[in-house]
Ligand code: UD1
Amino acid sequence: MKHNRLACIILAAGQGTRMRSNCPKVLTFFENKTIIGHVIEKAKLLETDQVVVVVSPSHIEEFESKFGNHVTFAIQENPFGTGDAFLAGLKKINNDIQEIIVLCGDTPLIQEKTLTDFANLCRISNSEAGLITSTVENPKMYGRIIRNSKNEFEKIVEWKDAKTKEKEIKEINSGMYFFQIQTIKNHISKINNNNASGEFYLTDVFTSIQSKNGAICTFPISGEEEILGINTKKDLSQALKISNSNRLDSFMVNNGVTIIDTASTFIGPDVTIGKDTVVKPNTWIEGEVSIGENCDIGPFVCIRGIKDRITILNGCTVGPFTSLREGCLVKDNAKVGTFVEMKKTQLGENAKANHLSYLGDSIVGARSNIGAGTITCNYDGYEKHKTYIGEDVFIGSDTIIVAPITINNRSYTGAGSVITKDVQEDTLAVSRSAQRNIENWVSRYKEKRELRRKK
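Will you show this chain by itself, using the form predicted on its own?
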């Protein structure tokens, strides 16, 4: 829908003391970005012409270092309430802006579709102002929506100012608004701080607009999830659970992924998973991770593509008790098994590392088998070195491979070997001392031990 020039003001000047943190509340990380980073992203998806973030003077440098020139900053010099914060943001709005949408910096779960539908409803209804509301079972300390006998919006009453009966109302204010800019400019100066908090409430502009018969649009949404404000670490945990739960639902419903136990599974927002893949309990997947179709992941698996992408192709098995770190590529039908850790390693088609191994900075060819207890020694104390293992190679159990090294196609290593030199094709590499069997040694040893004990 074509619209007038739109700006977004994000209120983020609160001190966030209830978080009990040295980090400003909205700069706390939430999944793959900061809390306010999610809000800024949603604001930009609305095709806004300007985004203004209102911050406190004590935090402006941290905000600027995070977001640079991507947004405009306004400073609320003193904590005089949402009305005062909004006014600080309004002063930074460009002259050609015609509409303003107001968001809260601590609500990362708000959805783009909700905001788009809200703004469009305000435009279609030719409203001068609008607000998102929700009806919840436990309204807590949210502002209450007061309606008249015709169920029309009348005003917003903040929780501290609400009477007992008003506190029983379950329709709440989200703190997210829409204004025609000329309307808000006409009314923002009329609000006062004659209330229980001694602050300037932005919500009072709706009463002022109503007094002039201005059209106000309410946009009800279901539940509290999208408008949940993060004020404490407990709120943060709750929001993370909601976000993860919604994402897992989407994987199951829209992608055809089987997730055995959603309560013990975390999958990050940058992860993609193909259909018919099964994710088993106690699995953690985050960062840039791509998993193909028909894979078997878990249980007790950690896949973290934080620094570099991890790609798992089709038909692979990963787990149980497996750790995949950045930069791994697991090709079709390969298996990474129990207590195996891989980092910056490529495992070829139908290759197997079944158990108890570490593969770092390695390339393993198709159909090769990595025996139990295999370790690639990739770090010399100064630099990382590469291990190249060809196709159809059999690495014997308890092999230590000292990089840089190449083990060529169809080669074997003997169990318990330390491999320090390149191995040519079709070759068995063995590096261990000859075994000696000393007969009757155990009996003699026990006799000596017994004599020492008696003395």
Given for the second form:
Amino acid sequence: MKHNRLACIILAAGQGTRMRSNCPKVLTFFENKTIIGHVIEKAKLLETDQVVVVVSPSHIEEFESKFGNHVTFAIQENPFGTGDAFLAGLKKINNDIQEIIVLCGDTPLIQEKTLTDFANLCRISNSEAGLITSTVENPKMYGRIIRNSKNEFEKIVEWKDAKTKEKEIKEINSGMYFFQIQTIKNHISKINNNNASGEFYLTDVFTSIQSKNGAICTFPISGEEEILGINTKKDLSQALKISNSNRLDSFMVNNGVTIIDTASTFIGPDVTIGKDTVVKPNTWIEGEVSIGENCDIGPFVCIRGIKDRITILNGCTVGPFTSLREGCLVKDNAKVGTFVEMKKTQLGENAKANHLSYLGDSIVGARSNIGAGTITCNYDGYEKHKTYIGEDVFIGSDTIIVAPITINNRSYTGAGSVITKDVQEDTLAVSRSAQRNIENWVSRYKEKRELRRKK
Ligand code: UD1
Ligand code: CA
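Same protein, the form predicted together with the named molecule this time rather than the form predicted on its own?
Once more the chain from above appears, this time first in line as the rest of the complex follows.
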């Protein structure tokens, strides 16, 4: 729908004291970006001509370094309430703006579609102002929506100011609004701070608009999922659960991924998984990770493509108890097993590292087998070095490979060897002292000890 020139004001100058954190509330990480980063992203998707973020003077530098010139910043000198914060934002609005959407910096789960549908409803109904409301099981400390006997919107009462009967109301204010610019300019100066908090409530402009018979549109949705405001660490946890659970649903329903236990599985927003892959319990996958089809992942697996992406191709087995870190590539049908950690490592097609190994900064060719207890010593205390292992190589158990080094195709290393020199093709490399078997040693030893004890 074509619309008038639209701006979005995001309120984010609150102190966020309920989080009990050293980090400003809305700059707390929520999955792949900050809480407010998600809100800014949604605001941009609405085809806004301007996005204004209202912040407190003490946090302006942190905000500027994170979001720079993507948005306009407005400073609210003192946290006198959402009405006062909005006013600070309004002063930065360009002259040609005709409509304003207000979002709270602490509600990262709101969906773009909900906001677009909401704004379009306000426009179609020629409303001067609008708000998204929601009916929830537990209305917590949200503002309550008061309706008259004809069920028409009357006003918002804040939890702190609500009478006992009003607190029972389950329709709440989401904190997301739509205003015609002229309407809000006319009414914003009429609010006061005669309330339980001594703050200027933006919600009071609706009372003011209503008193002048201005058209107000409510957009009711159900449940707290999209409008959940993160005020405490408990809210943060609840929001993360909702977001993860929605994604897991989508993996199962739209992508044909099998997830055995959704309650113990976390899969981040930048992960892709192919069909018929099975994800087993207690698995954590975050960062830029792409997993192919028919893989078997878990249980107890941690895959973190945070610093650099991880790619797992088709038919691979990862787990149980495997840790994959940045920059790994696991090629078709390869296996990474129990207590194996890999970092910046490529494992070739059909290659296996099944038990108790560390492979860092390495390339392992197709069909090679990495024996239990193999360690690539990639770090000399100053720099990282590379290990190249060719195709069809057999690394014996407990081999220590000191990088930089190349072990060529079809070679073997003897179990327990420390390999410090390159190995040519078709070669066995062993580096361990020869074994001596001393016959009757044990009984002689024990005799001696017994004699000594008796003395
Ligand atoms: C607000 C609404 C409430 C609604 C809820 C939805 C008011 C008075 N109440 O309550 O009706 O149900 O949101 O989540 O608006 N902020 C500032 N400056 C301030 C105070 C707040 O910028 O002086 C910002 C905060 O950073 C936050 C947003 O405004 O992003 C909302 O403030 P918050 O204190 O979280 O309001 P709620 O108590 O949640
Ligand atoms: Ca809030």
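Numbering follows the first chain given and starts at 1. What you see is a predicted model, and the numbers here were worked out from it, not measured in a lab. If you superpose the two forms and keep the largest set of C-alpha atoms that fall within 1.5 Å, you have the rigid core.
S.K.: Using the rigid core as the reference frame, would you say residue 162 shifts its C-alpha by 2 Å or more between these two forms?
M.R.: Result for residue 162: yes, a 2 Å-plus shift.
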